[in-house]
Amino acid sequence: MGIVNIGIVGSGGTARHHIERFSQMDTAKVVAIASRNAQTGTALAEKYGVEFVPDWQALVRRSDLDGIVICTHNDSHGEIAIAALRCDKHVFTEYPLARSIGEGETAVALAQANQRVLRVSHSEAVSHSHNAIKQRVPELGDLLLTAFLRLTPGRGARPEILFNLPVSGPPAHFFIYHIYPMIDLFGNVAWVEGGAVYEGLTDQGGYNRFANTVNVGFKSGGIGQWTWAGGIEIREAEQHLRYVLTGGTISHSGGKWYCSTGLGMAEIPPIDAPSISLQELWVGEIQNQETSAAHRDAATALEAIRVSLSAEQSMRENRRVVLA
């Protein structure tokens, strides 16, 4: 395949980021942008000299496009991805994969059946640090515990739609990029428990601050824990991450990864390999008709939303959710 022709759905900051990346590539060309916001959509299309389409359904049906990039709110990712895959398009979607597990399952199944490249914007696929950890983990024995904590202050700009349960899902869902790497490292999950506290929750699902926890049991053994609190009274954001295995503990500090044992601590350096962006990876997979890695990573993205959305079910039903 020659140049990959792309349609983008969305006209916010993420769409601008993607069109800028693709415009720098000789192997890809953005042909059209679809957006429900005609003002921002038209402005973005005019800036980059591409066509504006007000209807994303019409965009995904176009025969002159090879791939669709989805940059919309969380609640529409799955619907657009499914429609594009049914029109035989390759798909790059922002995380999370979908707002429902059923939509995620359908999208992954369509990509596999149609041999289309479905990529979700989890950066681990091109992260030299993550892949160095992935190589190191099997040497450290069995998993005992993964532990993640993120505390975020209330001040600062954030999209209001983010703190919105119907559109963005619970914090575990829009923070899915914290769940994905642990699933990629340690595999699928047997059970999920979730809990949440929301301050200022309205009938429309908006809120001002939150605390959200997710606990899981991995099928291969070991426990995973995630805790987020946002919009809280704290001077600066804090984040702590540990992977505790029988042969050592991996931790992240100061932008670097370390492995600690009873004998001491040593840095885990990133793997030595050429850098590539997710956009370049996706376009290259389309050109080379290489779908295996994308299918594997999409299956991991699906398992990640099984965790976040099963946690939402656990909160709603006040019980542990056992995954089939």
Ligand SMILES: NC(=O)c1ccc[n+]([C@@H]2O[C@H](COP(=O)([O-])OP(=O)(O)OC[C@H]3O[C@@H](n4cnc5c(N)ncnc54)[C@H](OP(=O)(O)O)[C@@H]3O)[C@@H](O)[C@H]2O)c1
Given for the second form:
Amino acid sequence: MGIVNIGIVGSGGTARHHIERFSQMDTAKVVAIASRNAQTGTALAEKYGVEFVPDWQALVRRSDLDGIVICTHNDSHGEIAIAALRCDKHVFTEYPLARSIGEGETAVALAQANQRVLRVSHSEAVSHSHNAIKQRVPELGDLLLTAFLRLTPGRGARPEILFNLPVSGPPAHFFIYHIYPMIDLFGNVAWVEGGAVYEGLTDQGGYNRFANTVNVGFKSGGIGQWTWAGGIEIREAEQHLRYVLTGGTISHSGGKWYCSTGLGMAEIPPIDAPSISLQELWVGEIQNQETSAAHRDAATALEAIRVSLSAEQSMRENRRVVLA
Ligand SMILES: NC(=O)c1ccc[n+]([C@@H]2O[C@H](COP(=O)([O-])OP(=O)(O)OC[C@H]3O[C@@H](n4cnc5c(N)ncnc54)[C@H](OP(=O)(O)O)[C@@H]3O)[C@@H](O)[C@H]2O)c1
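Compare with the form predicted alone: the form predicted together with the ligand:
Every component of the complex follows; first up is the chain already shown.
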């Protein structure tokens, strides 16, 4: 295949980021933008000299497009991905893959059945640090514990979207980018327990602050824990991450990764390879009709939403959710 022709859905911050990236590539061409927001949609389309289409359903049906890039809010990713895959398009979607497990499963199954490249915007596929850790983990024995803690002050740039249960899901869902890497490293999950408290929760699903925990047992053994408290009274954000294995503990500090054992601590340097963006990876896979790595990563993205949405179910039903 020659140049990959792309349609983008959404015209906010992430759409601007993607169109800029794709417009710098000579292997891809953005042909049209669809957005429910005619003002920002038209402005973005005009800036990049592409067509504006008001409705995404019309965009995904077009025969002059090879791939669809989804940059809408979390509540519509799954629906748009499924519609695009049903129209035989390749799909690059912002995380989370979907706001329901059923939609995520349908999207992954369609991509596999139709041999389409479905990529979710988890950057681990092109992260040389993550891939160095992935090489190192098997040498460190069995997982005992993964522990992630994040404390975030303020309410973020757009609280009406992020701090909104129907649109973004529970915090474990909009922070899915911290669940994905642990699933990629340690595999699928046997059970999930979630807990959350919201301050100022309204009937419309908005809230002011939250504390959210997710605990899992990995099928291969070991426990995973994620804790976030957001919108809280703290001067600066704090983040703490550890992978505790029987042969050593991996930690992240000052932008670097380290492995510590009884003998001392050493940096885990990123693997030595040329850099490639996720957009370049997706376009290259479409051109080469190479779907196997994308299918594997999409299955990981599906397991990650299974964890976050099962945590939501666990909170609702006040019980441990056991996964098949
Ligand atoms: N990969 C990353 O690093 C990263 C970073 C930030 C965000 N994200 C993800 O990217 C996605 C978009 O975030 P953003 O910051 O770009 O949001 P944003 O600035 O609000 O832009 C979202 C765009 O999609 C449109 N839209 C939303 N729902 C739609 C629907 N159902 N149908 C058609 N158009 C729809 C919005 O229209 P309106 O203007 O009318 O709302 C807006 O144009 C989110 O899922 C977010 O979690 C990823």
